[in-house]
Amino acid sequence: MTRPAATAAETDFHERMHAAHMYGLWELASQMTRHPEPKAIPYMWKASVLDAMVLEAGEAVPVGEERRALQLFNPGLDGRWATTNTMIAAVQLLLPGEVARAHRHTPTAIRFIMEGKGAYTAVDGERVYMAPGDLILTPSWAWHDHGNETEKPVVWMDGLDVPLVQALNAMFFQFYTEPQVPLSKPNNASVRLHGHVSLTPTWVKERPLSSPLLLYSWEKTWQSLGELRDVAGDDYDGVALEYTHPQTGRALLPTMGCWVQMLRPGARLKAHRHTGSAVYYVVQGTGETIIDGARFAWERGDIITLPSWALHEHTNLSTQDAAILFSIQDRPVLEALGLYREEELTENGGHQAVTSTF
């Protein structure tokens, strides 16, 4: 139905509310969607494009006060510094010799290792060192500085929930006074003292909000990823890893959760949707994500974004070889709000018509 044209009366009233700063919850009632329509889109960035900016940004831009990060910006979010709307994306080089200043900030960091092997981040006097597919936690408000003295070049996947602490109007940030904080543990001494499977000191009676344990290595995802190689796991996610919190079993981080998929070769997994974004970066393996009928054909290195509410599918197109995706999500946020919602594809089989391709 057509609504009348508004009275004189009723265009008058309207002009002097909004003049007032106020609006009718009339005027508003579109914006309360039946679902999530979120303004991110998907977006793949291919590793050949990634790898040429990354070894130009080498050449061209010094490491000074900041970081040599080139960040994800989705092409949905109109210039925000946002990759999800609540997570930026970014991949980071370090060339050898080099030193990035130590800073801090309220929103909390991941690194994922991409390449090279040796440098280290420290954070608050303690030096963790990298190797791919590492991953290294810098908690929020942790003094943290990067070196790299190897070598050869060491990159890597930064995640930050930059976009969430700029909408609750939370950030911070702060150099230290000198380029390196000093240091004031052993180095790795997080994953002595926490990086045991299922056990825990009991003399350490903090129970920060961050994971203590700050380098979940390569070597023993691999590992536990190997161990479940015959397990069924999920028809949507494969066999699905989160690495947690040692001290409470839950997300390592209360705004992000870090995943890693093992799809084993040939698997076809059925689509579903939830709320809550994330971002994959392809560890190994050749395959595709179909996100709302749009085929992405992925490949070693590159880097997709998923929007909320998309519905979302993965294929291994490989028939020998497993393929692996690590990704960061903004899951926890949902969860401890009691937003977070799933809803699975029950019609062609549990697969989406493909509509477009990447």
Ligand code: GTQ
Contents of the next structure:
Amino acid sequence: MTRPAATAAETDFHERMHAAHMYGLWELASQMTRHPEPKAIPYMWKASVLDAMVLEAGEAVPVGEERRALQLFNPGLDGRWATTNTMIAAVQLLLPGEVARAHRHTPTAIRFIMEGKGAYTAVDGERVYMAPGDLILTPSWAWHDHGNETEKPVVWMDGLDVPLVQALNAMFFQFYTEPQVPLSKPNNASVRLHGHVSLTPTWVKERPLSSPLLLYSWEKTWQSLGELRDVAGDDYDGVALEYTHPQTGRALLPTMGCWVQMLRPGARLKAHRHTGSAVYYVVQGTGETIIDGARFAWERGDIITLPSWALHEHTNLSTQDAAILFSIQDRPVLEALGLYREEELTENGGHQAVTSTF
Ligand code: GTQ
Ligand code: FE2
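Switching forms now, from the form predicted alone to the form predicted together with ligand GTQ, please provide the structure.
First the chain shown before, then all remaining chains and molecules of the complex.
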């Protein structure tokens, strides 16, 4: 239905209404979309590019006031500091002998260790030591600094809810007065206290929103995945495990969930879509993910961003080895607000037609 051409009186009315900072709902109807239409696009940062840039950053940029972290900007988001609409992922390098200055901020952070063993993040006076595949948490407003006293570089992926915190106008940041926060707890203390499967210390009365366990070691993750080697898991996500808050069993952070998922050799999973965005890091293996008809062929070290409501399906291209994906997701936010929805692709046996290759 086309509207009749606006009369001079109508045009005049609209101009005066806009000048008074008002718009008619009839002018905005196209924004009530039938389903989410994210500006963020599916995109992949190849390990080869990441590795080269990180290496160069180590030569070109010192660790000064700020961390040496390459922030992955989603090409659809107009130069905003965002990998998805709610989260930023980054790759950070800390060279032997370096310390990244202590600070805190309201955005919550996770680190997934890509390379190097024996460096640490100190969180509120406790050093949490890193090994490849470990997941380390920095809850909102916790003081943190990073140190590398080893002989080798350490590289990790950061995940933070920066765009979400910005959208909520809740950003606070402070540097600590000294380069590092004095140690007040034993190294890896949170693991000794909270790192027991299904056993929670009863004398700890505090139930923080963020998991009090700061380190989820690859050793334990790997063991769990190994024990599930022969399980099919979910049609869409395979053997997907969510890292949980040890006291509540729920998502480990209020604004971000972390998953590790194993695609068994030869697994071809089905397509679905859901509200909420994700960033995947390929821990091991080779495979492909088809996102809204585009094929993303991935290998170890690649990072892929998935916007809300994009159809996606994962395939492990190896018939010999498992593939493992780590991801950060904003699902806890959508669930808390009653906005989480998911939908399977029913046509074509649950598989998308591939229309392009990334
Ligand atoms: O290492 O504390 O990628 O504060 C972005 C902000 C890393 C960090 C980032 C940060 C950090
Ligand atoms: Fe930080």
